[in-house]
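Heads up, the chain below is alone and in the form predicted alone; it's given as structure tokens.
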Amino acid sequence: MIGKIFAIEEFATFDGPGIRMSVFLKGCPMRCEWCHNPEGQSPETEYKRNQNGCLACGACVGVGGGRLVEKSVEVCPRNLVKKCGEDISCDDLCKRIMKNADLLNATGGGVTFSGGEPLMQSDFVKECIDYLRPKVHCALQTSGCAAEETFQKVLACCNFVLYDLKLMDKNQHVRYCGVDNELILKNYETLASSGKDFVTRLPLIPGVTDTEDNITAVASFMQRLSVDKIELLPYNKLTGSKYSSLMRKYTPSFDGNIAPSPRVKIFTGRGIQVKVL
């Protein structure tokens, strides 16, 4: 099979246990307003500039109408405009993540599929982890915002998972994600139940993901389905910078400097492990 990928990290260490290969998959039906990685959005090839020593000449845009195109890689004088969107096959893929076993493997490591949204290649994600699976531990990171067969595919083959809440009242979800959470939960509920060794990740987003209300719903539905760890991830306020790379505006409605709430308290309270990362 063939999947679109828009980066591959080869030595990272907050994508699940050991030192790891992240596969990012283009393609996400979400829409967070603090996504950083919007290159990850879309499931189409598209072309990025690189904003550092360019020269505001606007040939990369005169070729595409006011948009990054093809052309625009030949055209850029300081070659900053790069492709971003790569068709690769499983085979290749996974002859690439093999090359790194060894040292995988000796760090209590291995592979894990981000994006994006993994799960919107998930005929892709499953063969690639197949493959590799009874060689390399193999993670998935996931929104969990796919149909409930879906996830239960992936969630079947692969070792260990990430799993991002976000927001647990629907309507703000629907705002601030662009979608509404009830498959995101249903599918965590499955999960939790599953036996399958996993963390919980919750962005902390001021005002609206890292609120006393919404931090407590996050821990009593744990604690309702017995899940004890949870890892925090701070907003990283340098997020824009991708979007004009894209000739995107990050323009979130929210404040990010809004102070942040006793989430760590709430969590503890009730006997759920917090780490930040």
Contents of the next structure:
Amino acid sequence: MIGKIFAIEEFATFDGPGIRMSVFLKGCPMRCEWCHNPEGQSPETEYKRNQNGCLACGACVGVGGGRLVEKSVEVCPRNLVKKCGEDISCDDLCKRIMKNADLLNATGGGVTFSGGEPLMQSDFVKECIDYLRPKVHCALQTSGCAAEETFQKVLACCNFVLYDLKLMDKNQHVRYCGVDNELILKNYETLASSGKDFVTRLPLIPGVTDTEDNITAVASFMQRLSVDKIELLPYNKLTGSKYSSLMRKYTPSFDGNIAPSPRVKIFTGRGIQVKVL
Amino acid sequence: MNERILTLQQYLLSKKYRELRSDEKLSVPQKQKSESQMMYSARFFSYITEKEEAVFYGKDDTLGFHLHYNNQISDGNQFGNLTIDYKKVLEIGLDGYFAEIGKRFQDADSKGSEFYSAARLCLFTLKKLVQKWRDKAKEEGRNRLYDALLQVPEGGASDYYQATVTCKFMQYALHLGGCRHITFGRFDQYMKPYFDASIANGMTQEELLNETELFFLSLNFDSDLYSVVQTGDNGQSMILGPEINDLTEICLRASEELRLIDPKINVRVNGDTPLSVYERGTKLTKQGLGFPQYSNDDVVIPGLVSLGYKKEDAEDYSVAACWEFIPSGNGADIPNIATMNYPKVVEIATKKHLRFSKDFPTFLQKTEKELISYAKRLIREKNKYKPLPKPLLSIFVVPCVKRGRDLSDCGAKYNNSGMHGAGLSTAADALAAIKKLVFEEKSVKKKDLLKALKNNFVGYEGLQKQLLACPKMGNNDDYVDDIAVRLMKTFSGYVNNKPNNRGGIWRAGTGSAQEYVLSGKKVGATSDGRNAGEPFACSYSPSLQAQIIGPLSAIQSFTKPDLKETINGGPFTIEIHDTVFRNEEGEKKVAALIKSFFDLGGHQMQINAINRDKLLDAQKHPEKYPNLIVRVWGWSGYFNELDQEFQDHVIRRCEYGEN
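And the form predicted together with the partner chain, for comparison with the form predicted alone?
The next block holds the full complex; its first chain is the one shown before.
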């Protein structure tokens, strides 16, 4: 099978245990306001321009009628335009990963399928995991925003899951992430009762996900499912930096300058261990 | 760090103490006709010591021993980049050397008599220098130091404080005498008996940490005056391990707390080194100082033995100022006397032979021939170098005193010469591109490539892009890595064990020293797509033009050559984004990565916690970052004190791990 990825990272330090390679799959059904991988959203190949060193000569957009296109890569005199989205066969991708297998295994690491939302290409991901899993530890980093059977199919074959929760309130979720959270919560329940090793993550977005109400709701939900650990990811002010290279504007409705509140006690009070990354 | 050390550190960083130095320009005493160069050198030291003034910095009890003159004068000989026999100095003191020389004097031959006379004058001068500081310490009521100076450095040390006083004095006195890049060697090993003595006297670990911090701090006051090429390049390195003792831990902690450029820490590791040692080291790396630098005993020791070093000396190795593996206290190796400029060789071969080579193997063979003749020329030229006598330094390098011979007269046990290897990745990439585009795909004509290179790609931008897209060393791609392996093998195979002119041999290395920038300027456009004059990678690393998949691929590429054969040293260098270090998990992964490099057979590695945005901002607003430290080549310095081309290079290096 052929999949579409937008990056492979060899030293992903926050995507699971040990030294990990991360494969970033292109395409995501969600549109979180704070998305730090905007190039992962569209399932189509895109082009991005590094602004550092740009001469503003206009050659790149000139050939694309105002947009960045394939030809822009060739015409940029500074080599700043890059293709974002590579079609790759399962075989080729797995061979690239296998070149590092010994090193990954020696450090208790492995490979993490991330994105975008990897479940949007679930068949491809499953095929890769089936190929790799006898030799390499495979993790899935997901928002859980996928049909139940899709989620279960990949869950069954991977070793480890990194699962993002964001907002418990349905309307808020629609407002900030662009989709309903029903499937996400349902899949999370499946995960919690699956016996699979996993970690829950919550991005702390000031005034959005870090409110007392939301954190209390997340913690209670987890407590009900007997989940006892969570990793909190404080909002990073550099999140917006990738948008301009895609010629998009980053316009969050929240104030990113406010420091997010981890409200650790709400979790620990419910017997949930907290790690702030 | 206690309050007292903190105050001293602030005082150091304020640089106010520099106002106490003198700008006076001393005249250089002329060598007299009747006088030998040896005696002149000794007399020169006596002259400059006479002029030197003992000025203490700060109200607190720093160790003293600061150079007083901003304009250092020299007897024309800066012999150095070695480590003296600290163990012996600490044991017997200056008076012990006096006694030894006295004993040997009467049976000496004429050369020996001359050396001993000069050495005796140097020792006498050293004692006068001690006297100067002792008097001053007494006058100012610096009683602890005064008491110590009643015993050391003239006599042997009996506790840790006295031992640090001796070390600091030696460093200062040798620099005053014009010796440069005198490194501290295996500090945690030779200092251990004195550390233990102080513990036995009732001192606590915490007090000894403070003592160590005081010593480390004191080394930073003269950092700028000791420097050679760029500020910070001052040779104040030490090497710890591989046995980790209490003092090793204290040295690492002191360095981590102080966050200063000196001393530069190296750590010896081997196959038995547990991950926890790398994790400990990574906490220091996190401070952004660019050290520790690690070296792998499992590669270095057999490498040195195969070059003729005795096993016990190989096992006792240290590093020179940057990374060169040298024996401890008995060597006068000159490990940085020559540099193989790999890209220059490829440039020569491309101009001369590409047109007439029918296939790539032929062209590669021609390139290797050029490499050998380049090395041959360097060896011939550098074998003419005759160091001037340096009796002051010779006293402390064994067995000069026993033999009655100066370092310049092969008095030391080892007298080898080293040749760096700069720009390997650029050269391998250039050859890979030629192989692929010219010989295999035939998509580029030889004459077009030659014209493009000649014109520095002006008018050939498309071709340059094709070249840039070719395989690059660092991506674990045998296509290009195999070429690098061959170039290195040819280089080391030719250079290693060739005789030099000092009774020693040549050793090949993987370092670049400042040549990654300076030699880069002398090489035109290269067929990897690099523009004329652009720098190469620092030491043994992927080129700046290479798009590297990541550190796992890079460490696999760079451990393909047999690194036992390039034991003149030169680290694989890797830049890791500082956010990776933001929690313990990230730190542990960096430690695991370092260990992986050595498990694969790496010889030496240096890791930088770096943040490009911060460095760019520091270039624009230097005032915001007065104490920002970066690794330059084999040493760390203050970013603001570097020439811009060296700043730019740090910024352009490949950075891994930003999530």
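Under this definition, the rigid core comprises the largest set of C-alpha atoms superposing within 1.5 Å between the forms. As the structure is a prediction and not an experimental result, all values here were calculated from the model. Numbering follows the first chain given and starts at 1.
- Once both forms are overlaid on the rigid core, the distance between the two CA positions of N257 between the two forms is 2 angstroms or more.
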